[in-house]
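One chain comes next, on its own, written out as structure tokens in the form predicted on its own.
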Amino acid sequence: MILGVIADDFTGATDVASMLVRAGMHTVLVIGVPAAGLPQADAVVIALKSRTVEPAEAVAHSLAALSALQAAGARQIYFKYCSTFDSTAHGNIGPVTDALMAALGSDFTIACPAFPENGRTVFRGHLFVGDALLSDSGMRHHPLTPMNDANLVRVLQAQTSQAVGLLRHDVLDRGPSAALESMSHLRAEGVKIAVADALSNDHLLTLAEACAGLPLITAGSGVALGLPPAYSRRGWFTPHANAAELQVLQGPAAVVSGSCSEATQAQVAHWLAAGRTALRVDPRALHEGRQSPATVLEQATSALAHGPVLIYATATNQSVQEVQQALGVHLAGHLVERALASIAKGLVQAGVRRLVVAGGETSGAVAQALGVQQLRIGAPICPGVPWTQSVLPGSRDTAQLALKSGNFGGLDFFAQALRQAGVDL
């Protein structure tokens, strides 16, 4: 193994794995830390569900993943978080970074959530989502990790006792040698974590080349795009032309959406406007017993005879806030997550073999409900979202999952994903 990745949620794991496969690395994603050891591959991504848990729990899970990757011989470790730097005032990006650095004996690393292909850029330490500062984007309304500050140096410094500095875009413009020189100066000044600007893929490639020798990289998925070429130049591996090849599957298909991001709201609305079949999961109705996963599943399985069906709990920010006020943030989230996971499991048991899931928390819950342990990474549907494939536990059946971060994809993403998987709409 060359690269070992620790991802703080499931969609983030598929996102970074997609970037590696795109550059020719044979990549396997595993759900959680397996007791029986890790598979053989150029890169292994361990998907955790640690983004929104308590910092101490996130650190413990991340260190367990690190131990497994080290035991498998990983040359470099990559801590992957969201391209919108999703975190709270207390973590978990800072605490996990601190713990990994200490365990690896590392005195310096970078932090770079940039993913320009999806509109996430960092300029002078400030994160932009499209043309808006992070603090002016839809992320300011996120129900679990509202992001109200675009200054990543300030955000990260609040989460760590280590000095945080800035690696500027104009340094990266001059190439890897200039980046290495700047990193050396930052180290001499006592900086331990450098927030790195990135406005383009060229900046990501420069960062990857400059950081390929670090014990630890912390970033979104963007920096991973440049690591395989950097490894290849060092003679560590030869890119594989068929790294993204998956089987062609038949049978019913469905979409399960729990994300309430603005992008996913628009995608759900687009599906509905096209007149396609959709069933809404209502957290208040679940709580009051007026709706259950079983009743929704019964409706969905009947509808599958006529084509793909969307099951969604996606709602506007105002609706989410009203539900949270009525039920409490954690109960509302738990009700929806558990219901969608149960429905997704029932859909697969009913024969669905191509399943699109929208939302990081929802994707994690669905993967766990299905008992999926490993995913082979296929071709991207859009930047950061690939189709994946897994053998279903307890059977020889294979299913394909597209696990989408809430913020990713265009208006027609659901239909685009299904068409790419060979589904007729």
Contents of the next structure:
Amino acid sequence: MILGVIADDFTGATDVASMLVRAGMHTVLVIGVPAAGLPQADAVVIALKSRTVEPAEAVAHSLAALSALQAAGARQIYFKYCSTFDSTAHGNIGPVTDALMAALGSDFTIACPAFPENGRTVFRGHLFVGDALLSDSGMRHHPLTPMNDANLVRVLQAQTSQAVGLLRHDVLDRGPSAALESMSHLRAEGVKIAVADALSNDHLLTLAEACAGLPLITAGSGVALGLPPAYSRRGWFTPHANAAELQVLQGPAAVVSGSCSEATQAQVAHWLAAGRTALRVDPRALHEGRQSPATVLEQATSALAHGPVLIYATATNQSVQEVQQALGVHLAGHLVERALASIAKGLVQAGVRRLVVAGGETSGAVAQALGVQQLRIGAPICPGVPWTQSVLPGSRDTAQLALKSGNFGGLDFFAQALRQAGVDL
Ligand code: ADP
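The form predicted on its own done, now the form predicted in complex with adenosine-5'-diphosphate:
Every component of the complex follows; first up is the chain already shown.
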């Protein structure tokens, strides 16, 4: 194994795996840390669900993942977080980075969530989502990790006792040796974690080349794009042309959405406006017993005969806030995640073989409910979201899952994903 990746959520894991596959690395994603050891591949991505848990728990899970990757011989470790730097005031990006650095004996790393193809750029340490600063973007309303500051040096410094500095875009413009020189200056000044600017794929390639020798990289998925060519230049592996090939599957198809991000709200509205079948899950109705996952599943299963069905909890910011005030943030999220996960499991038991899931936490809950342990990564539907394939536990059947991070994908993403998997729409 060349690269071992620790991803803080499921969609983040598929996102980074997709980048590696695109650049020709055979990549396997495993969900959680398997007791039986890791599979062999050029890169193994361990998907955790550690973004919003307590920092101590996130650290413990990340260190367990690190041990497994080290035992399997990983040459470099990559801590993958969201391209919108999703974190709370106390973590978990800072505490997990600190713990991984200590365990690896690393005295310097970078932090770079940039993903320019998806509109996430970092300029002078400030994260932009499209044309807006992170703090002006929809992320300020996120149900679990609202982001109210775009200055990543400040955001990260609040989460770590190690000194945070900045590696600027004008240095990256001058190529990998200038980046390496600047990194050694930062190191000499006592900086342990450098937030790295990146406005383009060229910047990501330069960063990857400059960082390929570090024990640890912390980043969104963008930097991973540049690592396979950097490894290949070092003679560590040869890119494979068929790295993204998956089987063609038959059977019903469905979409499950628990994301309330702006992009997903628009995608759900687009599906509804096209007159396609959809069923809404309502957290208050679930709480008060007026709705149950079993009845939604029953309706969804009978609708499947007529084509793909969408089951969604996706709601407007105002409606999410009202529900959170009434039930509390965690209970509201938990009720929805549990309901959608059990509906998704029921759909797969009813024969669904191509399933799109929207939302990072939601995808984690669905994958856990399905009991899938390993995903092969296929071709991307849009930057950051690949189709994946896995064997269903207790059977020889396989199913394909597209796990979409909330803010990713165009308006027609759901139909586009299903068409790409061979569904007639
Ligand atoms: P994203 O990738 O957009 O951040 P996530 O699935 O990670 O999506 O997070 C969305 C969170 O919001 C989940 O915990 C989900 O259960 C919760 N949620 C979804 N719909 C609602 C709703 N209508 N009211 C309150 N919370 C909701």
